[in-house]
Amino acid sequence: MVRLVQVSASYAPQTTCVLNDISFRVSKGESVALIGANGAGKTSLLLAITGILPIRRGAVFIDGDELSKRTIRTAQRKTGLVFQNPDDQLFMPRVYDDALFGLLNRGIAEEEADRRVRETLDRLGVGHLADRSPFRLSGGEKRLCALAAVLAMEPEVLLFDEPTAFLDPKARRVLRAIIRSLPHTKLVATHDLDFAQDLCSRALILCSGALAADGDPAALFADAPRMTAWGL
């Protein structure tokens, strides 16, 4: 479903690459954790997969199609990125407006867009927040509303950037249960090793912009010397 082949990327043509020669594949329906210390390249990798961060070398494939100027719109329709900070994603006066915004911009008919938004908000248990300002919600509520806005777009691949950051234990449990229930292909960047191990059957370890390991989370996390070497 998602395949990277020797991907290197940088934020400007003449700057040092933040991703270096990364290759891996995520199969349809698979949940994979993306683990790394601060600055390891987790967010950059998610941005490269969505086409936001330009690729200097290598290739990204979404559902078999190589990401390019010609295919980027189709690829972006198949991927949904949930940002680390919901305040970077929620900007409209009401939660409902935020979830509706992307659908209308994509040309979805208003009646269909309204149906999708209300069904998705209800599915995540935040339908009662539809008319609330996103700026007056708790951290957990914001996170669920941001996820609803992404799910309403009906992507096939979900990319999460530190989904449990700044959440209290109860909000983490609620979010974990919801993410686990989603049938999508999922790539989850996180510092929360317990969350990763509980949610994902596989982990990718990033270190200094390179892929350092790929395997079973329990086995990788139990290897203390290697974890220390990776800055974890």
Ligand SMILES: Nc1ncnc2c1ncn2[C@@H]1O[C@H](COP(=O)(O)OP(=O)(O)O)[C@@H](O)[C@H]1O
Contents of the next structure:
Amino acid sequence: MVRLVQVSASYAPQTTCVLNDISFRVSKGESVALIGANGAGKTSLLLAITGILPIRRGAVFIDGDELSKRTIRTAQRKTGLVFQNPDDQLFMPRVYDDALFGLLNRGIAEEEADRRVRETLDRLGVGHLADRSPFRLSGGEKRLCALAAVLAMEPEVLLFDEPTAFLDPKARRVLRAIIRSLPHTKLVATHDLDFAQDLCSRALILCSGALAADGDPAALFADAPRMTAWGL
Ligand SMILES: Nc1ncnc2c1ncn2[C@@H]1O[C@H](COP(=O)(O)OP(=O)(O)O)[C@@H](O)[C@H]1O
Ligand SMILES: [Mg+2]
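Provide the structure of the form predicted in complex with the named molecule, given the form predicted alone shown above.
Starting with the chain above, the whole complex follows.
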């Protein structure tokens, strides 16, 4: 479903690469954890997969199609990135408008868009927040609303950037359970090793922009010397 072949990427043409020679594939329906110290390149990798961060070398394939100017619109419909900070994602006066915006932008008729948005907000238990301002919600509520806006677009692959960071234990439990219940192909950047182990059958370890390991989460996390070497 997602395949990277020797991908290197940087934020500006003449600067050093923040991703170096990364190759892996994620199959349809698989949940994969993306683990790495701060600055290891987790966010950059998610941005490269969604085509937001242009790659310098290598190739990204979404559902078999290589990301290029020609395919980017179709590919971007198949992936949904849930940003680390919901404030980067929610910007409309009402939660409802934020979710509706993307659908209308895609040319979906208003009636169908309205139905999808209300249904998705209800499904995540935040239907009652539809008319509220995203800026006046708790951290947990914001995350759920941001996730709803992404789910309403019906992507096949969900990319989560530290979804449980800065949440209190209860909000974290709620979000973990929802993420777990979603049938999508998932790539989840997280520092929460328990969550990674519970949700994912595979973990990718990023270290200084390179893929340092790809394997069973429990086995990798139990390897104390390597974890230390990766700054984890
Ligand atoms: N907008 C940006 N412009 C330039 N460099 C950036 C930008 N965002 C991140 N970086 C750099 O890219 C590297 C990887 O960062 P990032 O992908 O955010 O790591 P992580 O998400 O694992 O903490 C870091 O060295 C960081 O300083
Ligand atoms: Mg990050």
